[in-house]
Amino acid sequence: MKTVTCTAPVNIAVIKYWGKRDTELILPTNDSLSVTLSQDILHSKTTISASKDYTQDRLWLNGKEEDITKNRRMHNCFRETRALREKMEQADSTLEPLSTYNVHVCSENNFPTAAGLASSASGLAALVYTLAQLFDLNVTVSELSRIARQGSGSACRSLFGGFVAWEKGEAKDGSDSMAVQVAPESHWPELEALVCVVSDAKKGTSSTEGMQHTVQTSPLFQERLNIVPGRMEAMKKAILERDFQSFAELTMRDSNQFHSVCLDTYPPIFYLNDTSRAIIQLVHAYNNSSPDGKLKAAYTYDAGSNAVIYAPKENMREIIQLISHYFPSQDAATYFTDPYNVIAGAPLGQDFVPQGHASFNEKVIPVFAPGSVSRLLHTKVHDGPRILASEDDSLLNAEGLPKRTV
């Protein structure tokens, strides 16, 4: 038996990905661009065991065990790396045949799944990377990305830490779409990221059912692919020169145009709610206040109701306690853990008027029920996937059966 066990990140694009011109090989209409967030908050965990001795493929996710031969997306994961060890043994026969063995695979998210935070990405990401270091691929990450893309298409990007991009490619057969680094996580240490978990419900449209729609009715849609180009080439110069207003209004608008198209496929696809809505009212009440004109924080949100807010670090403190102002906690305990200690122990929701916001206008929106926003995650800009070492990080026991079940 052979385990392996890795930990991959959330990425949370500024630029989007919305359509594909081949559903099959997953390629894009678009390229799109994300930031990846610190595994520490958010990751998806896989554990994978190879055995000669296991009778079958299986597979758990989040504690429930599903049939392994159902996932389409999952099995072209299997497919293209197996054949990649399959290519090694044949060229060196004193290799394990590993490609023949049937494995176990166990995967938990640290947050709720199918709800807008890119679980499918971090997990399908996970799960490519497990299997690269299960079957001692020598390839590089963004050769690893073209496989992943055959899982989820924003999976490619979770390879990667810091700040990526995702090549739409022009071949047929994907060859050519992969994702690439812009820039590694150390270049801009100043920018994070608080998520504002608006609901942890599964949404009503998934992201593939909504896209494809979306390229079928949407004569708006047909616009953004003429926009897009030149807003990945200014994103990237953003990032690249660390320059946060151009970054800040690249990100907001891109937000705003996918919704957009969302709203103009037919008939239409609503991701955002009130809550969704308010917070979008409350950043640009704040930056509209901001004491010397500049932006100071940049919404985006993917396809469901949460928000990522991106700041430079000097704000996020006087974030927090907006949003948990104007959207109070219902549970306490589990709202906002402040995990860099921004807080330090304030209370929530208090002195919730930025500094030096004269004009801030308090009205901008009304105090929202609490558990409207039912979590804080207070993240940053960091590394790619990870492989753990010891047995205890295992989601599998000794018999390759899960150790947590549900």
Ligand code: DP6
The other form holds:
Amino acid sequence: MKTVTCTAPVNIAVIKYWGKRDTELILPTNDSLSVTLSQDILHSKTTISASKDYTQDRLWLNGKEEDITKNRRMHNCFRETRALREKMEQADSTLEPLSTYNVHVCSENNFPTAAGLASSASGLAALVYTLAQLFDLNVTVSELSRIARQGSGSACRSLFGGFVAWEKGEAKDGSDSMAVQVAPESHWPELEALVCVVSDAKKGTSSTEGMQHTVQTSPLFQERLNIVPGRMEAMKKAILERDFQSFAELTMRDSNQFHSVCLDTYPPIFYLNDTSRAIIQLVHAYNNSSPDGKLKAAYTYDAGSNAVIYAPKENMREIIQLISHYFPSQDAATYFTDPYNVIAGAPLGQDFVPQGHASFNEKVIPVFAPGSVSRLLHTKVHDGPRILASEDDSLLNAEGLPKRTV
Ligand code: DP6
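Same protein, different state: after the form predicted on its own, show the form predicted together with this ligand.
Entire complex below, previous chain first.
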């Protein structure tokens, strides 16, 4: 039995992927670009073991066994990685025939799935990265991203740290549709992120389903496809020049356009709720209050109501104070844990008084009910998947079964 454990990060796009030209191979209609967030704060952890004694491929997700017999996306990832391993075994007969063994996969997120934070990107990236380690595949990260893409589109970007583009490619077979690193995490350490977990009872339309309704019904989506190429170039330039002004404006405009094409889908798809929209207003009011007219923060939203605010490190304390003032905590113990010690005892919530901002119109942005934002996660731009070598990190025991079940 051979066992490997890895973690993979969450990525949040600043130029959104929305729409497929091939739903089976998961080939997108436009390029996209994302920022990889620290695994110290958010990650998926996966242990995989392969053994000739296993009778079938099995998966445990957050402590519960899942039926994977109909999970085509997962089988695509198994098939592609096994095919690469098989080639190696054919070339070298001394290799253990791992490609013929069944596998046990055990995966956990260190964040509550119920919080609505994207888990498919980190989860599928962790799966593919761990399979590659298990099979000792000798392939580049971009090549691996082609396989992860077939598990979930956005997962291909979680195989790199830093700033990552997913090039849509042109080939029919998807051979040129893969992720590339635009810049490593060390390139722009001042850029940080705040994930605002917005409470939302309703279960929204999944990305997979929603994006194809957009492709089929939205005329505005066609216009977006003309806009994205120029935006990708401008975004890459902004990142390479560490130009927060351009980065922030492009990020907000692209998020707004993505949610506009959702509204233009027929019937419309709504991912933002009142709290999400108020956070948008607050970020604009905050930017308008800037004495030198410079943007201080940028919001972006995926297929859900949670906000991700990108900002230079120097503004993070003020942003956390502002959000906590207008969207106060219901449970102070879990609301904000200050992992990087930026608050360090400074006032939060109603103890913090936003100063001298005529633009902070209480009619537009009232103080919301406690708990409208349930959690604030302060995080940074960080690295790609990590291999965990210690036996203690394994989620599977010596029999290849989960150490922990629910
Ligand atoms: C709004 O990668 O979840 O987060 O490829 O169908 O699995 P599938 O979709 P998924 O879509 C993510 C969409 C998005 C934007 C983005 O991450 O670029």
